[in-house]
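Coming up is one lone chain in structure tokens, specifically the form predicted on its own.
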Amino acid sequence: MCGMQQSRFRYRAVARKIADHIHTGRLAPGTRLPSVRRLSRQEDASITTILHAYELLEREGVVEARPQSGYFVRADPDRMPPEPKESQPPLRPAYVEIADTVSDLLKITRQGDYVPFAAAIPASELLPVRQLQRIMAAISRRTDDAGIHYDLPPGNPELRSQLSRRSIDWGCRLGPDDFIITTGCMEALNLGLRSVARPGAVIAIESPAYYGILMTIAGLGMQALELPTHPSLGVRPADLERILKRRKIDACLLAPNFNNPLGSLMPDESKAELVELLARHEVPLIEDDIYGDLHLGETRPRTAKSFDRKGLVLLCSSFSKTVAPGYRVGYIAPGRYFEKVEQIKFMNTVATNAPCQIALAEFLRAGQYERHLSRMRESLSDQIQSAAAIIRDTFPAGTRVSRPQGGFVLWVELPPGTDSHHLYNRALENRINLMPGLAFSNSDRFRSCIRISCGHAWNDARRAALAKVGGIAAELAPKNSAGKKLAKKKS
């Protein structure tokens, strides 16, 4: 009986010790806790004791168990800042005029001596570098001329075959001959736009939208029409329907799965409604699904393409965010526009890097991609939640933060009147690089917002850098907005 009592007190003691670390901030939300066996060794306690401790913390809502992943510190939604407000852009098309501004901002990202919060690029330690190196070496040994010749459009047959198999996970049943391999997702989007619209055309996009999309629209001489966008649900089909009744739209370019920078996820029923709505109006949808495989939930969401019955959805993605940014291998499933896209692809770049196509085909064929994704998603989830906790604790009152359901960026809405471009310049003085909100709209409506990339693992230097950004933001926030809220909080 005495031994049983000691065991009961022991697991409670272990649980309290972990809870203390969480409440004092030493274990941030999203942090993965030690495995049961590892903690058993650390605490010199039985596996049963550790299991009971974790189960107690789970019942108390302090930690959560994730299937096949372990136990994680649970985020406290009541303590997190609210989400950004739904955007309300001016509902009129305009030629994009921010290309020069964005080009200037991107020059800094090429310098390696800044803390990298600006570019949405995953860190090398998250990528399967060694596996790809081994595959490349094996390809070189296997044949003398592997990858030497052009792999003309539509591209490597084995890679297209592997994409066909993966399309089942997207809710589609696409064949190898439905795909064209491209030089990254940006070329896929570019080809899609050029195949469905001409200079002067009106392209409906999310707001905020990825600056690369805005620059592409600018480069093609087209106009952007920014749509109201919910921070969690993306574009609402009902809003788009009201606009279609009033004005002509030549094409839509949307990211239903995890818009960059919001990380929003359009519900499946809304995707179906969107595709049906656009089909009635014969408006093509260019679907940007580059973050689709980086879902943070249990299952991969369906693509809008999976609801397409008329060939009007042009599905675009790449392996740049998941496997190898430098390989520049993407793809497009352009539906009824296949021949047009294939023709423009040849005129644009002739072909896509052949050795990289072969390597990715082998990586997928060997079944390594899904295992890699599982580990990567787990790391990104931790990094996003840790960043959100730092923002909660160090940014001025009145700050709002997105709740991304996929990808690895956070959209931060600072108190009204805070100039994020001024914040950007102050951050650069401290060797910290971030992306100000003016890059994500043609209407200058997001001047008080910033985007933070969480593609790198957290260390003391990065935590301190993000906290420094929060401190600068607090200095820049108008005292009549954030200051009053802070005073109320303290009183």
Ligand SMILES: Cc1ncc(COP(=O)(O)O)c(C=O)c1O
Contents of the next structure:
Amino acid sequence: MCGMQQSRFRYRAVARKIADHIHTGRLAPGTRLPSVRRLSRQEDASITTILHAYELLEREGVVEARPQSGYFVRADPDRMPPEPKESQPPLRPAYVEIADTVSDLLKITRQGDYVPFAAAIPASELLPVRQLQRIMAAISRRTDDAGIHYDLPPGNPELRSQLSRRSIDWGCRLGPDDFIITTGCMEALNLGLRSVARPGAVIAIESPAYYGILMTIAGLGMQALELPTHPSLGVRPADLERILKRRKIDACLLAPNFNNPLGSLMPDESKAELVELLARHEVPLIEDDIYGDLHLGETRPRTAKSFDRKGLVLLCSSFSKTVAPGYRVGYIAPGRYFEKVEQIKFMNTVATNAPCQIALAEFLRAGQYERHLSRMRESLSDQIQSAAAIIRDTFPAGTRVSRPQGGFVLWVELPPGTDSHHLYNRALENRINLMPGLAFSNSDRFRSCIRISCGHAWNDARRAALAKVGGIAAELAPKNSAGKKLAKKKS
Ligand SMILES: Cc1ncc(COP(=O)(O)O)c(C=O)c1O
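What's the form predicted in complex with the named molecule like, now that we've got the form predicted on its own?
So here's everything in the complex, that chain up top.
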């Protein structure tokens, strides 16, 4: 990691060190923390770094600032709501039926005048808008015919070279000729599914899963089999192994790095075990790595693809969450299915938008992507922490909330029996948009869950809006838990 990035993340390292001392009991509840000046000397860090570290811990609810006295360990530092429970879906494949409901939800998302907790789209302020505009302007001034003609599959060679270089970060050593450029990650997933399976096929997915995946499976006439999914560890290979002993699965479509909506991260050993297990059964894995670059921990996690020896993993991603959703540029590294994917890509959309491919290739070539990502991850991390703190303080007792390790959404499990669709309608009346849990499963098992996107910076109006959602949830929660705020109950 470069020096600039190290200093940018320094405040987080200091915050984590203090949090460790608190969680292991070396700093007891109520203890006064060193003054900002003293800690800055001790840590050999700037005053601003220490202030940022204390502010982060305050937002996380671990320390509190007392006027004129400094920072103190909170009396109840562990009072974040617990994580959601591991899902236990019915393990029966079924044709997907939620497409119409989700289409209706998405129509509202397109209207601009709602507080935007629904769509997992990063705010423009987080994206490199000016740099991309400059690059696009330069492309349009070129005197050759750049971007005018079809960039037929596999797509722009410079962009594929840049992806090849980046693949080392994912634990892979892919060459430019291992990639096919696609129209976003959705097309990559769609091509992947069509290349490995036919209508009626059984596709194993996480539960909850991104509704776009469910809709794609529905559109292709395939069946979804939802797998038990741990909120922070994702799918466990042992569960899949048990299922594979009993029934045939035609393909898996998983997001080992930061499932949307859980933000779960499969440990590397699990990824290796998963790839090996699927290889034994000759089952292809379509890996959705769209959030892989938005890790909130220090290091970029490896992909499942990096453990692939048989060409059975089809790695899919895009620049939609990190650079420019509107450019619609994604990619697939389809292993042994390369020719098939290339052929279907041509039949599907002929080629991907050529100027946008050139612009992204240039953005990557100029070395701007890493710098941009490190800034973006820092903002997203802060935005998630702030949202979690508001949920902790304003949602009813019995609420559970995810601890995303990447991406920028929070998965909130409301007290059992709370109808999140009702909550969604009440939120809309208040001009607040969010995603109710029913969009993330084919088995309607997340009725009491919502997904909150943290893609926008917090301001007073957004803070008040999320607190309002908490207030409505408290009204709708069954009697035994309604009305009590998490913070009040536990303090
Ligand atoms: C997990 C996941 N996969 C794929 C997509 C679609 O990506 P794209 O916009 O690049 O098609 C999204 C977008 O929200 C997503 O969250």
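What you see is a predicted model, and the numbers here were worked out from it, not measured in a lab. Positions refer to the first chain, counted from 1. Each form is matched to the other, and the largest set of C-alpha atoms that superpose within 1.5 Å is called the rigid core.
- R32 is among the residues whose C-alpha shifts by 2 Å or more between these two forms once the rigid core is aligned.
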